[in-house]
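Below you'll find only one chain, the form predicted alone, shown as structure tokens.
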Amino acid sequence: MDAAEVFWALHSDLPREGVGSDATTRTLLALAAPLPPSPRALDVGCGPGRASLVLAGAGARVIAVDLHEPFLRRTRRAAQDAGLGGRVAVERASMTALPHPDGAFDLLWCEGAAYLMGVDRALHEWRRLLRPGGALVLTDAVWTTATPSAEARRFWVQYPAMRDEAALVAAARSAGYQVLATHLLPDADWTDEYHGPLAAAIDAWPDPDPGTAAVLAEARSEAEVRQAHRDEFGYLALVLRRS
């Protein structure tokens, strides 16, 4: 297996694809109030659908969007199993070309995926999808110190656009949003919800060959760097209102 195949196999059954939790999703949804009683919501980069199910469970009518078909199948199945199949529709589409008219949604949601197209670009391009007064909630990695260590910088070298909270807030305001709230995700959203299940999947890999073992070791290093440098970076949620 090449590195990409190992990655997708490793992530094929994780409960979520990044830092977060159902509790945090509920917290952010409350911070986005007021919303209509049954808001029209778009969950961009939905992964296996954890946020979509929380939003639907709170009464939203959700379109869950991703490019990875296995995630969409998992989201559809999870919604049906939870009795929310009528409130969650899945759609295969690119976040850079979302096939919806202007003002189609009351709420646009993106946990940990906006960096794939660039957060600034997402802020500008997704704004049209919200009705006036609609809410955008997204999470992104940020520096939480002005002097991150060399090891932390090496870990995030593939994300050169990473910045601190003040710069992220300024970007949201310049894109035409009111900042309702910011929320730094708690440590449990890293350890219990993401890194713990990821470590269990790595440990369960049967007899990896040397190439696979190297990929698994790199995946494990994510949790190790976070544990060693937890005061230097985090995931920040922005809760925004379209002006």
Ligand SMILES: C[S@@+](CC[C@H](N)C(=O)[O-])C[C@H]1O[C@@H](n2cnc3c(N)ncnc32)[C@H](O)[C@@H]1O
The other form holds:
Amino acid sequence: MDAAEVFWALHSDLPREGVGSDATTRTLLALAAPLPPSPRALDVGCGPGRASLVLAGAGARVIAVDLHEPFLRRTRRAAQDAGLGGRVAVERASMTALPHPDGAFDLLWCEGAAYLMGVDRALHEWRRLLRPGGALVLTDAVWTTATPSAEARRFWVQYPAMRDEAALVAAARSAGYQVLATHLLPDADWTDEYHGPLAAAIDAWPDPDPGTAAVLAEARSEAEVRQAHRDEFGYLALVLRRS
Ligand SMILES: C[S@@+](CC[C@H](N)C(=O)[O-])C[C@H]1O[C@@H](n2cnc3c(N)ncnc32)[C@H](O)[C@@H]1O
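Switching from the form predicted alone: structure of the form predicted in complex with this ligand?
Following is the full complex, with the preceding chain placed first.
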């Protein structure tokens, strides 16, 4: 197996593909009020669809988009199993070329995926999809100290555009949004449904060859760096309204 195959094997059954929880999704939805009783919502980079399910369960009509077909299948099946199949439609589309008309949504949602195209670009390009007064909720990694350790900086070298809360808020304002709230995700949102299940999948790997063992060690280091440096970085939600 090459590194990409090991990655997908580890990630194919995780409850979610990043930091978050159903409780946090509900908190953020409440912070985005007022919304229509049955808002038209777009979940961008939906992964296995946890946020889509929470939004649909709260009454939203959700379109869940992702590029990875297995995640779209999981999202569709989970919605059907939860009796929410009529409220969640899945579409294969890129976040960089969303095919929906201007003003199509009351609510745009993106947990842990906007960084893939760049948060600034996402803020600008997705704004047209919201009706005036519509809400955008996204989460992104942030520095929570001005003096991160060398190890934390080394880990986040993969995300050179990472900022602190003030810079992220300023970027949202200059892109034409009112900032309704910010919310730093709790520690449990890193562990319970992301790093914990990932560690279990790594532990359960049967007899890895040396190449696979190196990829597994790299995957494990993500949680280790977080544990060792959790006062230095976090995951921040921005709850925004299109001005
Ligand atoms: C870190 S995961 C977050 C998934 C999900 N929101 C969650 O919290 O579980 C990022 C997601 O973005 C998807 N993705 C990557 N590039 C994309 C693109 N250009 N357009 C849409 N989705 C993309 C990946 O397949 C993956 O599901």
